[in-house]
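So this first bit is one chain, no partners, the form predicted alone, shown in structure tokens.
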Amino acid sequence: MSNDNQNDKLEAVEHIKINSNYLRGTIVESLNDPITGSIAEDDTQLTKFHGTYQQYDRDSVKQRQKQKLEPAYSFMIRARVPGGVCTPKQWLAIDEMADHYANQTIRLTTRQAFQFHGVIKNKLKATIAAINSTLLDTLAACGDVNRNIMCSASPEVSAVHEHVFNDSVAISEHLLPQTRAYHEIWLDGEKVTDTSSSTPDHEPVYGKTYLPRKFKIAVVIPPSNDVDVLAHDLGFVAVVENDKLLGYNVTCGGGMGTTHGDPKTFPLLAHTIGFCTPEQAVAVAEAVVKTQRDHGCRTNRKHARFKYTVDDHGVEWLQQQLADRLGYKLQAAKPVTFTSHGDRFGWQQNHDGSWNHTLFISNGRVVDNEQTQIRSALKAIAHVHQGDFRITPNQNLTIAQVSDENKAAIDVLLTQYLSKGQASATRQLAMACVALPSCTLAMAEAERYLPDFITQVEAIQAKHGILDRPISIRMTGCPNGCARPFVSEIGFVGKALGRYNMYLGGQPNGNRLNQLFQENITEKEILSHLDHLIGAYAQTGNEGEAFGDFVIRSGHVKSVTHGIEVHMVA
């Protein structure tokens, strides 16, 4: 087949990348166009690599159409925060930006980053520049590249966290795009073109067309699986003996996104393919990313994630690819055990005598309203805190590395701003994506609906006398899987307004996918099913048995062995 014919079959996004001059496109021209609040269609693909998505307010679109106005366009900006760690000074700057540029809220993401919503086009450049002034950035927070790398956030007794976190940052920095377009467009850096510069842009890891799709990496310290490591394209599982980091088990080929009605798309859990030393981790990450660069599908974006590359070619093929690129084979994987994938709340003491306090933040939305004063609380704490903040993979926030002397002062502020009532165990585990009104892909509500829905679930649990037993519930407005619903004990995936697909049977440690239980059902139907299932769980569940294990043992769904089984109704 000729190269011309191959190019004709490429996805449209591939041509946009090829012709973009290393992610420049016509972004500058789009930003300077005063006629519209949007940017050119091709540029909406390229700006993702720079950390921003164009959105519009879907609640107001019909009214604006009647007024013959274009949609109320705005932009979501996502920062890159490797491992979710930021300083109190950075937090205060982020808080100020939420007022000055965005919608007065900060959104903590399921990838340990933060997002601003509601940024209008003429503030977009200033917002990204302001984020950079805090020594954070938005480069590669989105797009067909490695995105924000995750790392276990609350290793209360781990003496190796600093080492593991530093390895995470090293991998993140090594896999950053090298194009100077980001600094040129957003930070007024020197303009560079392929023809005029003696040192043109070059992407040693990604090449001119970057990756076929987004790529996600997580680093985890067992026994907690707070990052859901097996749900990622690439994972590094810390192997620790006697408080020393021996290295990492390497996992490949996980991913959550699917497409409704397309049986060729499905979630997958990663395979453990071997073990590497800490010194080898960066090279291993590069080799895996380059394998996906060279072999990932570029003619069908629905089949372009690394999970399909691994599933199509097999684990042995991948191991050989890495051996050829690295010049050595990975060692045999070491035994590890995961026990949970949630957060530990309240005060926990670290190995060095300092303290961590993890706060529950409903759906990661840092806001002041009638229900919570969490934004004011964190702002006040940031003024006195001398450690760091850690965004958790479950959309919560850890006030970390607190000294004995400072602990009492932070306790006073927590009491002043926040209610003493503790969220239920089920509410603490719940997660949702943003969905409506801003996400253009959303088919149903998620973030706005989940808190009230969990209240109804809590009522069912209380009715059956098991309100104290945690059940992992995750909800997304579409099947792209941003809140990792396919590894929760109960998952809800939006199908249409007020309707969801309901999945059951994930494992509390993130080691098993769930399975479709009911399709396209309403709240009334969902609550009826939950009343029956939770009632049976309360009556016949074994002591210490998790809900996800119970529904499999009781025959409500099957234990999934491959992602293609997830969408098969039991």
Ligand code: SRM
Given for the second form:
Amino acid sequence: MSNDNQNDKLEAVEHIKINSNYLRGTIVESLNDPITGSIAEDDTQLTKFHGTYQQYDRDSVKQRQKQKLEPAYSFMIRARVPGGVCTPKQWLAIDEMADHYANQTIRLTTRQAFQFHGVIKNKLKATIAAINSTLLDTLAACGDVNRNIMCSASPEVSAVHEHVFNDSVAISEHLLPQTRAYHEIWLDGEKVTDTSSSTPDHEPVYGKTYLPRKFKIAVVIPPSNDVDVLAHDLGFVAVVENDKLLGYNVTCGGGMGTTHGDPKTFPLLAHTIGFCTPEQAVAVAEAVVKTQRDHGCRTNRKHARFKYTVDDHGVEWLQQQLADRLGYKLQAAKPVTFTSHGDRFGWQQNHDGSWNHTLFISNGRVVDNEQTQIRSALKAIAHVHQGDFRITPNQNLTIAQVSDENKAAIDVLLTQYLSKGQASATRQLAMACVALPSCTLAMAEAERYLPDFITQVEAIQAKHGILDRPISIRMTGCPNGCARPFVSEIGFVGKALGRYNMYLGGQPNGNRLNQLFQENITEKEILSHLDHLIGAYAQTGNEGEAFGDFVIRSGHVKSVTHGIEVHMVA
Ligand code: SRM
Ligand code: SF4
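Please give the corresponding structure for the form predicted together with the named molecule, as opposed to the form predicted alone shown earlier.
Next comes the full complex, this chain leading.
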């Protein structure tokens, strides 16, 4: 259905976009309002397109209510960092901003970007301007547009990495919104009004109402599936032969977000719909985005992601849409194999002889505290490092392109600041979303709880003699799926404080969705199930068999073939 037919029952956000004059709304007035730490409600939708979300400290809400104070409003700012790559100079600037404007932490995200939390309204503009002065920006980091593009983070795996990374950046740049509102509001750019300017704003890809919903793209170089490409609206899977990039398999229609108790919402894995050459990738991305722009649902945001458009219309319809828009058909997809979706830690040598060191960062939170000096470590390393940093899709950080001469200096700093033992294989793979206290949608803890929870899982693994076997565990504070829990071997999705749905059976390469195993259970119940399952896995798991495969073979859950089966208790 084209969105032209939907006007009478459009979602409220659609009207906000239409009336916003290309994402301006009353953001400037809201920022200048001294009475409140918040912004007008409609503007909270529009600022997302500019890379910032209004939040409030959920820990202090009750206390502030008693004091008759409004919630402690602040803003999360998300930068756009295509492929997660930034320079040491940019890192140092980001580090300084964390102190100056935010809550003294940098949060690496599951999509290779970084976030600041706790930025108060009167520092918002200065913070966004400061991010821009580092030659990074926040434009389209959130909102109903294409978001930060992910790209495999390990340059060591392939000689084609640079080519693939450059293609990712080209797609990212091509799909950026063109409105000048961003520069006008945050960087004091020249004011443009829709009617008076001789060159009014124009959105060649998106049009005035942008997309029906957020849109996400990942580019991956097999055999690693570090980006979880099938969890994305659109994916490009590099096909490499004899160290040469032939092109990309194109995948469409993946996504994680669901709503508890609403069976019409479910996660989906993307379909492979064809193959394109590297030169065609930007045009293919544009054609896919425009298909979603014109056919995505604008009357129900819970059904508005591209995954539902593809699921509703089918793959053949999509292939025809693309052929009509591109003027040619995609070629047949080529065979590719994925082996894992985690990161490779420690030192790895690149094909060109330089080195990368990937550091485990617990849930991506770069902070100094009693447990870790990771923030100081990275600051010291940034002062001597001459290559670049790469935020990985698993919330970790790679110190990349290190020369032989520089490697020793970085090793000294790693030992000086991070001498504690290596995290277990399961901890290294684990991810949690931000959740409480900043996420307004969280129903349960995730980032603050996962480290202690993993300690208990490690004890169970040790008890059964398999502490060295990695099991991918992902936890989110609600079913939106920000840590991609539905492709992990064990997923925990928050239901209420201290209660989670438990999912089992993802594949360690991100190729299979897991399935609901137990609903709404407490830590005690979870640990008891884990003791039983991990014990059985230790005793009866086959040689080399992954935990996710074992729980299916042993009948604890079924092998899911369509997302609709994910929430059916096995
Ligand atoms: Fe997410 C909303 C954090 C990756 C699915 N996500 C949010 C918000 C902005 C809450 C809100 O709307 O008010 C969270 C802010 C929390 C905070 O305090 O910082 C939030 N999402 C995150 C991050 C920071 C999680 C993390 O721990 O790293 C990730 C930022 C990525 C980035 O740099 O752009 C993040 N979010 C994801 C992913 C994973 C991915 O994209 O690979 C997903 C699942 C994939 C997908 O989109 O299907 C994801 N986030 C959602 C959804 C559900 C979307 C849906 O289709 O239903 C929401 C809620 C929404 O959009 O209505 C959401
Ligand atoms: Fe917030 Fe839910 Fe995303 Fe976690 S999964 S960050 S709780 S929206």
